[in-house]
Each structure stands twice: as structure tokens, then as C-alpha cells.
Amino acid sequence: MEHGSYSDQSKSTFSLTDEDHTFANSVRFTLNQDPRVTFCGYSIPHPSENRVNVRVQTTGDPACEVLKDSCQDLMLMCQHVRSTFGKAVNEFKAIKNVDDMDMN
């Protein structure tokens, strides 16, 4: 749910539901990483509670629309760490098998 208003749409709080701190502090880093991004930051109203009220501010463009491309960026460096990572497991996988052939 977005909190802004229609008047200026740079500035916006976003709650989203059913998240907690890994994603609201991987978001804002990578919103910090964007040159359109004044200010961000993130709180998490009650413990209890899974929501995260994410406020983004922005040199004019809409925040909700900077908001997307963040979460699209956060996306790519996941797919590229899985990726990474799961070369280096079978790399390794196979340096182990090949060890093991060597042993016997």
C-alpha cells in the first residue's frame, strides 16, 4: 500500500506486508544506490507485526516508479549471485570427484 500524495509523487511511504528486515534493508541499499533517490529508509512499526513501512523521496520522479526499479534491480543481483554461486558448487563438485578418482 502506498501513503503519498497525488500532489507530489516523489515522496511516498510504502507498507508492505508479510516482510521483515532482509528485504527492507536489501531494498533501501540498493534505492541508495539510485541518483534519483534523496532519502530512504525503512521501519518496522511493531515486532510483532510482519510489515515494513519503506519511505522513499525523490529528485521528480514518481517514487513508486523508482520504488519498482529497485526491487527489479535487487531482483538481477540475486539471479546473479544464485548463478555465481551455483557455478562455484559444481566446480567444486567436480575438482572433488576428480580428487576422489585420484585417491582410490
The other form holds:
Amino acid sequence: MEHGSYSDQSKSTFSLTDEDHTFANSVRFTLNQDPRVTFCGYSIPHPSENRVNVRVQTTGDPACEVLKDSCQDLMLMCQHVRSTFGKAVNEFKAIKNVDDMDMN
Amino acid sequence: MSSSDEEQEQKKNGNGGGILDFIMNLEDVPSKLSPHLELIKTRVVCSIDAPQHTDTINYSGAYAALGVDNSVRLDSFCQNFKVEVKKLTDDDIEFDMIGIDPSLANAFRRILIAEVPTMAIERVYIANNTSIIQDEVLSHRLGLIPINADPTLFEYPDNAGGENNEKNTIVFKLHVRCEKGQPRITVKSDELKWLPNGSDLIADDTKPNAGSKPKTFTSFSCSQDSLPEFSKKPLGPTNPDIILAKLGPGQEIELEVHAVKGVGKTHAKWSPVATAWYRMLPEVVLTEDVTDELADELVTKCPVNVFDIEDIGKGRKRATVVKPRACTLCRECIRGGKEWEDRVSLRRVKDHFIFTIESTGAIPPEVLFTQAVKILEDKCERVITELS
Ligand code: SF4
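Coords for the form predicted together with the partner chain, given the form predicted alone:
Let us now look at the entire complex, which starts with that chain.
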């Protein structure tokens, strides 16, 4: 859910349900890296409510688009982490197999 | 300024670059951060009383006044990110994640603990329990047993009162009796016997119509062991030797348990990891040469042998840092006065994480991490679709 104004779309608060620090803090990081963002932060209004508010202010672009781009960035980063990790594990296993064979 | 220089400058100005760009392009204007800022940005400095510069500087314009762009674009992240596996066994993995922000490393850790699904015992039907361990305590102990089943093959239970079928429930039974006159026995987790056909217990008291099967607590449409994914590997606890109860002569436990799929944030029994944690890579730097007796003193100061002695000829010795990774940051080496604080600099590398995952055994640790990253991706996707 987005709380903003129609006249100025560059500032908005996004209320995300069923999310917590895990997602909000990661997306805060990617938002901060975006040069279009002048301010971003998140808060959890109440600990027993499954909800987090993400505030985004930009230099002019619609906040919604910037947040979407940041999510996209985060997703691509995750994909890269996953493929790099997979490669590293496979390499490690291959080396270990060779070592095991040497021992036998 | 010679006339040719003037010409050049005018050309630059004329090209719309502006005087600022011209200055920034001069060779002696630094385009990188100065070393002390770089240190603050990339290292936590652990001084005697408190760590310093613990925050990460994320804001893209943090160094705009210095003409340095602090934004991390995706391609530079992809270039710099590295993973090195250090140790991998069936149950644990230790690997280095280099070039990633703590907010992401922490997201992975949080997801591993709370959001990667597993199977765990949720319902316990006790037919008989004459042991000294109470029903609720026994049920709690049963819940915490890791179940060796791949959760991706199961569905989440239908909380709206739907039925328990072969796709969302695993049924085990446990029946142990200690006969009178026999020595006491210990009930271990290997006594849990898998019932691939579902529950054995009759759910309601009404007499079933002749011919029809009595209604039980589950309604399996087929036997689980006829399914190809389970026929090879029977389902059961990951460890056969978890103590559940002790029975004296004449005591008996008879019960049936239902395991369902869930996540760690509902209850810790669904957490797939014993622990998942990370630490930043320690960096120990000798800021001046430490020689002779001082070198010996430094080597004996460190309880985990981070330092060693090096021979520099003429019978003189010098201390060197050999195992910085082992440093526990106990700060013993910088205790003993200002001189020591000046000699040794203890730091942590902010974007280098030594990540350790200990699995409970149901899912291999390397698969767990991959699943955790996938879950974060799914979250992003969900938010993107919600915003569109
Ligand atoms: S902080 Fe402790 S473990 Fe680390 S180098 Fe100093 S004495 Fe050794």
C-alpha cells in the first residue's frame, strides 16, 4: 500500500504487510545506493503487527518506480549471490573428491 | 599560464564541461577516497574501550563533496562479490562471503533461522502414557525432533480445517512398554515408526457402517511409500539416538504423531538450522616493528596464537601476524598501556563475512543457503507485483 500525494509523487511511504527487518533493511540498502534517492528509511510501527513502513524520497522520479527498481536490483544481487555460491560449492566438492581419491 | 594552456582551458569550458569538471580531471585531484576515509568506510577499528566506525556508509552521495561516487551499481557488485567455501560436511558449512553489505548477510541469516520451511511434529495423539514424563512435556520433546524429509515435496497444512492427506502430513507411531520385572528402558527417537498409510487411530466413537473403513485422523488417498520420492528413502527422524523418555517396569507409552510443514517464525522446531551465524574477518596490523623481548611478550599475550616470531638476522627477532583469522578480538594484545595500543591495530573488514551454517540434518547446509537466497528473491518479486 502506498501513502503519498498525487501532486508530488517523489515522496511516499510504502506500507508492506507480512514483511520485517529481513526485507526492509535489505531494500533500504539498495535504495540508499540509488543516486535518485535523497532519503529512505523504514520503521516497524508496532512489534506485534506484521507490517513495515518504508519511506522513500527522491530527487524527482516517482518514489514507486524507484522502489521497484531497488527491489529489482536486490533480486538481481540475490541471483548473483546464488550462482556464485553454487559455483564455489561445486568447485569445493570437486577438489574434495580429487583429494579423497588421492588418499585411497 | 602559457597561451596554449589557456586555449586548452577555454576549450574545456566551451565544451560544456565547466570549470569544476576541468578541476576534477586534473591529475593531482584525487578521484578516490583518501586513505583515512577509506579505512573508516571499510574497517571497524577495535580500540581498547569500544569499536569505532561500526556503521556502513551506504548513502550514494555520502562523498559527493569529494567528488567520489559512493553508489554500488549492480555490475560492480557482481565483479567484486566472491564466495570461498572453507569447510563442508553433511551437517555444516563454513564459507567466506566477500563484497556484500551486512544488511544482505543478515537477511540471509534471518531467513535461514526463521523462514526456510521444514517438517516437524505438530500434533501428538496420546493413547496411553503411564511414564513419569507428562503428556505435554513429552509432546514438546517430540516436536523438537528433526524429521528427515524434504519439505519441498510437501504442502503447507490447510489451516481452514481441510483434511490431512498424504501431501501435507507424515504420520509416525510410537509404542513402547517396559515389562514388569525387566530393567528400565530408554525410549529413543528410532522407536518412531513411519506409517505410510496414515493414521491408525479411529477419529470418532460412532460405530462405522459395516463394510466401510472407520474414519481416522488422516485421509490418505494412497500410501506414501508407493510414491517414487519416498519409496527409496523411508521417512524418519534424522538422528536415531535422541532420548525421548525413560520407562520403569510396568510403564508404557503409546502414541501417534503427525508432522507437518512450517517455518521457524511460527515455532523454533521448524527452524532448519541449529544455528546460522557470521562474523567479520579480523585484521590484525602491526603499526610499528615489534622486536626482541617485546616480540616475545606479544606472542605470549595472544591466547589463540595470532602472532609468531620471525628471524631478521644478527640474532634479532621480529613479531609477525600469521593467523589473523583466528583472532577472537579479546583485545589482550592491546592491553598494557598506550604503547601497546599504538603498536597493534585490531580491525574487522566490514564487507567480508565468515558465514557458518549448522543444519539440523533434514536439508544439506549448502541447499539451505540457496533456499534462503531464493526466499529473499521471492519477497522482492512479491513487492514488485504489489506495487505494479
Ligand atoms: S585481540 Fe586477542 S585474539 Fe586477537 S590478536 Fe589480540 S590477543 Fe590475539
